[in-house]
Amino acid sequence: MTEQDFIPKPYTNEISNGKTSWKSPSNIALVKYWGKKDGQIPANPSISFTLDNCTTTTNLKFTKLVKSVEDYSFDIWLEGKLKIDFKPKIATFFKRIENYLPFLKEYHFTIETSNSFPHSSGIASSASGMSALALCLMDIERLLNPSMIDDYFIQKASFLARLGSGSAARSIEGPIVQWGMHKDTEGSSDLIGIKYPFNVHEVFKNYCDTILLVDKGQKQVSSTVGHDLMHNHPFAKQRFSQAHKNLSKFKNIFAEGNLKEFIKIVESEALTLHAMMMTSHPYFMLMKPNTLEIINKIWAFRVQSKTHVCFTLDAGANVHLLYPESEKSIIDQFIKNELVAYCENGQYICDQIGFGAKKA
């Protein structure tokens, strides 16, 4: 698979107007992608659940210009409000994909978005977002290319929310998702994520991923400028070596439902991830001292109970508590009785394992 295999035909049919939207979930990766290559290119391969719960929805409404306009007719929304703040990000993206796109500059799109979880939550809507937007976009090509067939569809979105956020590329199908090449994957690809293709355990089926929220403030440094930081960091040969062997490693775990296993390399890969941001230069910590304290009381309360939740981080301060839903009432407890304290104005939210977009 090359990029050429994205860039379409002539078109056989036209349309004036419509509209289309999608639903499209965030994803919480299991091994870390951090560090890219031009083109939104992975550094490393990395796999996620894909949630259920916290989405992006995206409506999408366009109009034929009466001319090609040099640059991109657009407006957006967020939450019923106009967002121009937005259109620099969005104005990117449409750069980006049109060599793949190349309706773009013909139409007038009015995008209105909102997402499941509050704006401010802290839970970042990149994945989600860029993915329901490129699942309409694709409506809209399906709409001048009826003859697509649906797997064409599916491929072709992944590797455009690509472009518009690396780990976008693992929002559009469920419930895991690997994303970037990898040597015991056959079908694996930097271009787009893929489902994952071996055997997983039912324990693995219906996993829940509770995220408590630390700290629902704008993050110090953004994604872009950390994954940056890799170029020249002093161990990015030895992260992405690491990355790698992890994901090696989960064929096995995957298939055995081996809970211990998943536990180690899932939170070693998140304080992986920050380790390598308070090691490059400029260096920076996004964790909080409730991040730490949260760590703390899940390794004390593993071992009392002896259940099996552990964490992963995002690149952020905010905690993903991941656990089997066979100990969900156990672990709500937990979370009352011991984690709500941790969380600003006590906040959470409440997630599992989902299937991947969907039509609105």
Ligand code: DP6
Second form
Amino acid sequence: MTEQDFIPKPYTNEISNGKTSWKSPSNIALVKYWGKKDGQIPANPSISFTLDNCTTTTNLKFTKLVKSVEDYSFDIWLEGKLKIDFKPKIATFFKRIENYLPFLKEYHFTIETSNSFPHSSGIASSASGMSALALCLMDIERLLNPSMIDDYFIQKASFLARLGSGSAARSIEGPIVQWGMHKDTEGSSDLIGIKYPFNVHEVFKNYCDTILLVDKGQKQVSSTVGHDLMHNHPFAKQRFSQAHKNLSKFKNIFAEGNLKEFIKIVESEALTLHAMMMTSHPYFMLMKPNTLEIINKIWAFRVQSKTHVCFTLDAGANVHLLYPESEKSIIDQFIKNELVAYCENGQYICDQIGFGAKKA
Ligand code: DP6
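Form predicted alone done; form predicted in complex with this ligand now:
Let us now look at the entire complex, which starts with that chain.
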């Protein structure tokens, strides 16, 4: 597969206006994407659980312009409010994907988007947001080229989403998605996310993710800046090779349902991600004191309760608690008794593994 595969042939149909809508989930990485090359190419492969409840719904209305524009013509609304400050990010996205969607300058777009999670929850909406928008744009392309097959639709949606935000490539399908080339995974690609092709044990089928909202404020350092700091990072080489090795280990872990090994890698990946932040130049830290309090509580509780709860982190202070569904009631109690106190305003979000984006 190459980028060339996503440049369309001349369209066979014409369409003057219409609307479409997609609901896309967020995802939580088990092996983290941290570091990229030009063109949104990941420095290492990553793998994630697709989530179910944390979603972005995007409605896209499109009207053919009398004359195509030099720049792009669009408005973006978030939860009913016009968001002028979102425009540069969308314009950058459009610029990156224009070669692959040559109709972009021929239409005016109204993008209406809303998230299922609170806006300032510290939950990144870029994965769900960019994947929902990519899917809406693919709907338009399918109208212009009705012979498009479903596989191509899904692959190109992931390809486009990646160009909006890397992790968004993993938010089209579910329940487990790998993005990035890896020697053991046939069909894996740096250009798109693919459904994890190997056996997955029953225990992972309904895996739970409770997101503890530790700090809902604006992050001091964006992911984009963080990725950039992996260039010339003293530990970059070792980190990228570790991610490849960890991904290999998941093959047996998933097949056997080996929760002990799962926990080891997932927690190590989370701490390594943050270790990369703390050892870059300039260095920075996104964990907060309560992030560490929660981690220590999890470690103590896991030993004492003999459960399999573990944590992971994304690029922020919030903690994702991962555990099998069979342990839900005991972990619920643990959260209420011991962890809620460390969440901002006592807030947390209950989620679980999900099956990907849906037409809304
Ligand atoms: C820590 O996908 O948000 O969540 O490609 O610059 O938009 P951009 O970055 P983004 O990075 C996500 C980083 C992460 C790990 C992960 O999801 O794999």
